[in-house]
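Coming up is one lone chain in structure tokens, specifically the form predicted alone.
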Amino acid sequence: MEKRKNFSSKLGIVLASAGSAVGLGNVWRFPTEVGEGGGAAFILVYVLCVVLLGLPLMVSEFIIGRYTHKNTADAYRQLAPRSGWIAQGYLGVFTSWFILCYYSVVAGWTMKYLVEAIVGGLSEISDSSAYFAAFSGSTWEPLVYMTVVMLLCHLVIIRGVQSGIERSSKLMMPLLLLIIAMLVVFSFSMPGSSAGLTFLLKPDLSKLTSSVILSAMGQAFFSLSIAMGCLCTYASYFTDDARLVKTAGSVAAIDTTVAIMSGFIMFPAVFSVEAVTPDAGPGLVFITLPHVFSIAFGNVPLLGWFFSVMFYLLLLLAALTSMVSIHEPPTAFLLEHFKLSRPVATTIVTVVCLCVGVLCCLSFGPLADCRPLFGLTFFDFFDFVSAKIFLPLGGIIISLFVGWRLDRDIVVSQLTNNGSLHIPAWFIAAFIFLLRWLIPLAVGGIFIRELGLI
């Protein structure tokens, strides 16, 4: 087994953790939720939920990981030996593996669209919906792209913490932010973009229904990679002088900025085309936007080509940074718990995810009518169970564990770096209150709603 390493710099800590949080949920799911939730009103609730729900849970995972310097499963075993809390550690490991099995399928779609954008194929699509259905429903092509993306992720993980995860984060995250900045400028220059900006910046409080508020809570929770084991595992590689609260604030700020800027990319572009509405739903990225690009830049094909290439490169980078963080928890568990080498542990996770991923990938084609799991396809089952059961359940358990079970002295020592940092008493009291009361109730509401009970 390799000697355990830490991230080599504070910048590496922030960028790696931000890469874990920033993913397709920011660029794909967030604009969809904003469009369906009425724009600026949704964003206001979302930001509030990030502060009150996301940050405390992120700091909690940081505390558990940094204090123990162990993988997620063994961290809970150390903190609560011979207790039921250990199940949360295993749930985190299992959840990340579960998500990776189907997330790699969508990541493969982003690579396909990037390749098509580069060769100019997107501009020739006359029916985006039919094109996407034909591609996702085919037998071999989606499998090839899913495998390529998974192997790229594998190459990062197999190189370890500093040479793999940290180095790739230092490359991909700045590139991702640069592409976002460029796309925002281009989107603002499109005709009719002002309507999109108004939609995003002018709150319509009449849109704030209970459903929209709960959706914003759910999006804030899922966007930050809470309860996947990723943040806890990454925190186990933090140095002892890393400032947990400051790091969590930086990660949340980057994650929220990427999400909102993605809205600034999408909606000015969407409003520039009369036939497209902002509530186009999840098909916005793979069905609606190729049509938008071809129409909006019809008079300047080169500009349309550049915009589409940069957009799908952004999607691929976001997918890869998240895949790397999702791959690491089960890899770290196998590596440390069973004393395997990193190459062996990484290969086991990759191969198992590819085998199960095949079932998820073919759920849109040859296995579309195969619904052995509660009437759901394999892809829908993995998506439903992870997003609507594992993640909210894990979030509730984490908040209760740190708020009620974990020794308060451990919490204070980690927040203050063993007394070297001054953290006001009121802040610690508020942190504990949120974990004990507000977060379990709020996330419990999301949990119940997602299961369709309210």
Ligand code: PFF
The other form holds:
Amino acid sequence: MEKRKNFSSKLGIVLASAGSAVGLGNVWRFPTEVGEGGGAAFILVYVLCVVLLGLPLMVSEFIIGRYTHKNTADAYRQLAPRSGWIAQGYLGVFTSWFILCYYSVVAGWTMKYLVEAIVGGLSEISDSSAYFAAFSGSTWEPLVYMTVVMLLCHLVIIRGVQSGIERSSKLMMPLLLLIIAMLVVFSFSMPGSSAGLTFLLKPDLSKLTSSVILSAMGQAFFSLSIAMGCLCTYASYFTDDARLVKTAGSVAAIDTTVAIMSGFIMFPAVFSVEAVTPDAGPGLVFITLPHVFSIAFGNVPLLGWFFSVMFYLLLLLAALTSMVSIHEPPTAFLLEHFKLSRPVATTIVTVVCLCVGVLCCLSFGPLADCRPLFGLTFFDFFDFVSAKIFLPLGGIIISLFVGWRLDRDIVVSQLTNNGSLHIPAWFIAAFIFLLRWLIPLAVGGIFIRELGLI
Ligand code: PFF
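Switching from the form predicted alone: structure of the form predicted together with this ligand?
Let us now look at the entire complex, which starts with that chain.
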């Protein structure tokens, strides 16, 4: 078994964790949710959820990972031996494994669209909705793209913590931020874009229904990669001088900025084209945008080409850094728990994900009518179980664990780096209060509602 390594620098720590957080959730899911949830009102609630629920949970996962320096399952085993809390460690490993199976399908789609954008194929699509349905519903093409992105992720993970995860994040994250800045400028410069800005900046509070609040909360968790074992696993590679609260603050700030910037890219562009509405749903990125690109840049094809290539490259980079972080918890578990070598552990995770991924991938085509579990397709089942069940459940358990069960000295020593940092007493008291009361009640509320029990 390889010797356990840490990330080599504080920058590496922030970029790797931000790489996990910034993903399809920001560029694909967030604008969709904003579009459906009424724009600025949704963003307002989302930011509150990030600060009050997301940040404390992220810091909690950091505490567990950095204190134990172990994979998620063994971390809980060390902190609460022979207790039911150990189940949460395994839940983290399984949740990320589940997510990887369907996340890689959508990551594959982004690669297909990037390739099409590069060869100029996107501008020739006349009916983007039919095109997307034909592609995602076919058998081999989506499978090939899913396999290619999975193998890219495999190549990063197999190289380990420093030369794989850290180095790739240091390369991909700055590139991603640069592309975002460029695309925001492009989008703003399109005629008619101001309607999109108004939609994003002017809250219409009448749109704030309880279901919008619930989706904002779910989106915040998914986007920050909370309760899936990733942050806990990454934190197990943090050095002892890493500042947990500051790192969590930076990651949440980068993640939220990228999400809002993605809205700034998407909506001015969407509003600048007549007959395209912001509430197009999950198809926004794969159906609406190609249409936007081809219409908006009909007279300046080169600009349309550049804009679309950059956009899908951004989406692919974001997806890849997140996939890497989703791959690592099960890999670290197999590697450390069963004392396997990294190449073997990585290969097992990749092969299992590819096998299950085939079922998710074909859910849009040959297996569309195959719904053995709860009447859902395989893709929807994996999405539902991980995002709607495992994720809130994990959030509740982590908050209760750190709030009530974990020794307070461990919490304080991790927050203050063994007393070398000054963290005000009120901050620690507020942190514990949120974990003990607000988070379990709020997330428990969503959970029960999502399950349709109230
Ligand atoms: N946070 C990622 C995103 O916004 O796309 C998705 C993700 C990463 C989910 C890591 C789960 C995870 F463990």
